[in-house]
Amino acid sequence: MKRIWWKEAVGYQIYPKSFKDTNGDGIGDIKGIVEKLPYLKELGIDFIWICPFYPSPMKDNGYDVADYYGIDPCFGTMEDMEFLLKKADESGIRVIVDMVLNHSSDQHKWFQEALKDPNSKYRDYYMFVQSKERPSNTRSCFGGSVWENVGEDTWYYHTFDKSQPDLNWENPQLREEVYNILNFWIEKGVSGFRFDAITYIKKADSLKSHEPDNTDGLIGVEKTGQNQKGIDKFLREMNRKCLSDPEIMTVAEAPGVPYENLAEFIGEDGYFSMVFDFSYADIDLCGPNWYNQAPWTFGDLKKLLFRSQCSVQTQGWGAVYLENHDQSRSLNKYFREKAAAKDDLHLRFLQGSALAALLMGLRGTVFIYQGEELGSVNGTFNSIEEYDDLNTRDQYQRALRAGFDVAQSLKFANDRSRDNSRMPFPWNEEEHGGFTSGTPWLKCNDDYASICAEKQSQDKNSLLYYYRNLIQVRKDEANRECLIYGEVREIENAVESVIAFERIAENGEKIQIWINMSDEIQKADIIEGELLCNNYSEFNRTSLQPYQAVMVR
């Protein structure tokens, strides 16, 4: 197996708006990331992925970019970013940045010029259509039509919100602009990119109408505008012009790519270093509407998880995660009604450490989302007005239109909102968790004082310490060939609520991971060997305590 830095790395996703505010305006900033580099270094992090920090009207929290070459004033200056890159490098931490290339903000100068002058070259940087009627019945990811009328029978296309017009990748000039942007940031010193919604850039099938999939007469853009035939031309060209250096790490948000085609994306000559697989992360959903919540079992979870792991390992390299900025917290998702109450910190530790052992045992580059290492859980939002996320507000309205009452619709939002993962990071027990001296842009979670980083840093029995230890176990020279490069093989005779698998190195060395996801004692058949991790003080090879997780070499 070819050794490349990002294959052996543990990454940490930072949502800059919620990480650390240094100037008291209630919004996190780049200086705050610099301030917390020692925390990340002690955790064992090799690289950070920073969500968008570019100038933006913040309709979609920075995923509506108004200038790809700048820094939004709420986050700081370009000098701050250059200083972060310098200090991170001195700490042995690399930086990858989010790149949103499917669409821009409607406030971007390209789009403003396109609106102002139909004969401008920028008109063809976007997807404008002249039509008396709506050009197709495609539904956007955030609800409603993908087509927005701007008068005089003129429409433009948006996969997401109407404030996020899609870029026209069919235009070679636009593509050259994109490549210039990527090379600008590489020259600045970033070590790679996370590509947002990159499989939407080809639009062939969503420009015509199809049989509707719902009572609104529309069909989801997920079905007609993801991973369309011909996208390979764009991705191959981008790779050749910007990303061919193997030291540049690229991870794609690539929904719509079937497992059998993954080699094109992540194989030896693939477009990207790795992709995120959403199959197990979205186990709780039936389709795009949050009110269609799926009844699932741990057997279902194992099936999706091992299908993902076993498929990816034959095709190339993967990215493994349990949380990100678009997901609710994993403790709530995977343990549902049995998730620990906010005052049951021991149960929170057991469940959090069980998920940590799962994450660190999987094959692929590991991504930890900020606060995951503390056991952060979903927030409590008492009205739709408390949410900032436009997708959450749209989903709430969808539930109301589907006939659910206010309380039910709010619960769907509470269960799934992206704001659950975007609440301010709890650094200490001070007001607002030490995130800010001002008023935070989004409310803090109720339990911030009990799980804060400062408190857990002083407790060797905390979840934070457990994460630190597990990261070192994964990186240890004696375990590296198994836990990083080894084959994944499910232990199929494990009971349904126990996730059990082996990591097998080329030389035959073996590490087993057993995780009891239930609140009952379960049978096990664990190999004899060195105990690498255990979230209980006792260990029995033939049984697992509730939420017990063990790793044995």
Ligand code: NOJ
The other form holds:
Amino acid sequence: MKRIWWKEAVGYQIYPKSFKDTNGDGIGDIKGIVEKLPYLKELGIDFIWICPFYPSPMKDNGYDVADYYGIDPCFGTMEDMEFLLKKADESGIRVIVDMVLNHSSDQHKWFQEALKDPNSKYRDYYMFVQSKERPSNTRSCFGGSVWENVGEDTWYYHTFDKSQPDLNWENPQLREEVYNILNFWIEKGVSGFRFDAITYIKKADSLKSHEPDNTDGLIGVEKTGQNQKGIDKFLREMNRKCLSDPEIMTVAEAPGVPYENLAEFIGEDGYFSMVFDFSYADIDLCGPNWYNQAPWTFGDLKKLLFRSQCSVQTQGWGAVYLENHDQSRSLNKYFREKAAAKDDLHLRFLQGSALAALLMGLRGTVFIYQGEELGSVNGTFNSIEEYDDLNTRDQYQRALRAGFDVAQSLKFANDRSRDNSRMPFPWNEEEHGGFTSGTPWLKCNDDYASICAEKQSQDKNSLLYYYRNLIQVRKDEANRECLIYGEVREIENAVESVIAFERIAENGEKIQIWINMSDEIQKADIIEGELLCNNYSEFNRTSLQPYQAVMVR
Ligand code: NOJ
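Now show me the form predicted together with the named molecule, since the one above was the form predicted on its own.
Then the entire complex follows, led off by the chain already shown.
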């Protein structure tokens, strides 16, 4: 197994709008990230992935890029970014940036030119089609048709919002532009990229109509637009032209890649270092509508988790995460009605540390999402107007159209809203959690004073300390071969609500990880050995307390 820095790394995802504001405009900024590097260093982080910071009209919070070479003024300047790269490097923290290359913003100058002048070379940078009728019945990820009419029987295609027109990767000049962008950022000093929605770049089936999957007469682009035949040509070329240095870490958001084809993406000669798998993160959903909540059991969760882990380990490297900026908080997702109430800090510690042990025990590069290390939970949003996210508002409307009442539709939004994880980071007990001296762009969660980073840094029994400790356990020379490179094997005879697995190094050394996901005492059969972590003060090998999680070598 090849050794390389990003396999051993623990990453931290930063949503820059919500991390730390230094100028009082209520929006987090790059200077704020610089200010908080010591916090990340102390946590044990090796790289940060920063969500988009490019100039953007912010219809989709930066995932609508208007200039791939700049910095949005709300986040600072290119000098700030260069300073961050320098300071991060001095702290031994690498920087990964988000690349949104399936689409741009409709405010990008390419699109503006393309709209203005049908003969401009930029017209073919996008997917324009002449047609009397809507060209296909494909539904975009954020609702409604993927086709937007711009008059005179002209339509353009958008996988996401209509303000995010898709780029036409069939055009070699467009592809050259993309490669120049990547090389520009590599020269600036970034250590890698997270590729947004990259499996949508090849259009084929979604340009044609299909049997509708709902009463709106449309069919989701998730079904017809992901990972289409011919995508390999684009991904291989991009890899050859920009990403062939193995030191460059790449992680792709790549829905629609079947497990049996994973090697093409993440194998020795794959297009990327690793991809995110959504199977277990989306365990709570049946399809794209949030109102179709899935009933699931811990048995189902284990099946998904270990199918993912086992498929990845035979074909390449993986990325493990429980939260990101598109997900609700993991305590709410995985413990549902059993999730700790906001004021039950002890239960929050137990559940948070149980999930931390899972995350640090799995095989793959670990991604922690900002605030996860504090045990953040979902926010309380009392009306749809309190949400910023366009996806949440669309999903709320979908629920209403499907016949749910306002309260039920709001509940679906609350359970799943991306704004749950986008609320300002709680730094201290001051107003707005010390995130800003101004008015935050999205309200703070009302528990900020009790879980804030400052408080947890002063408490050796806090979840934050637990995370710091676990990260060190993972990196410890004595555990590294097992916890980083070791094979994953599920312990199949564990009871249903106990996630149990072992990591086995090439030399046969073993670490077992046992996590009781339930609120009752459960039976266990843990190997004898050195206890590496335990979220209780007591331990016995034959049973686990509610939410108890242990690692034994
Ligand atoms: C996936 C990103 O993670 C999400 O936040 C965004 O809305 C869409 N892609 C569109 O870029």
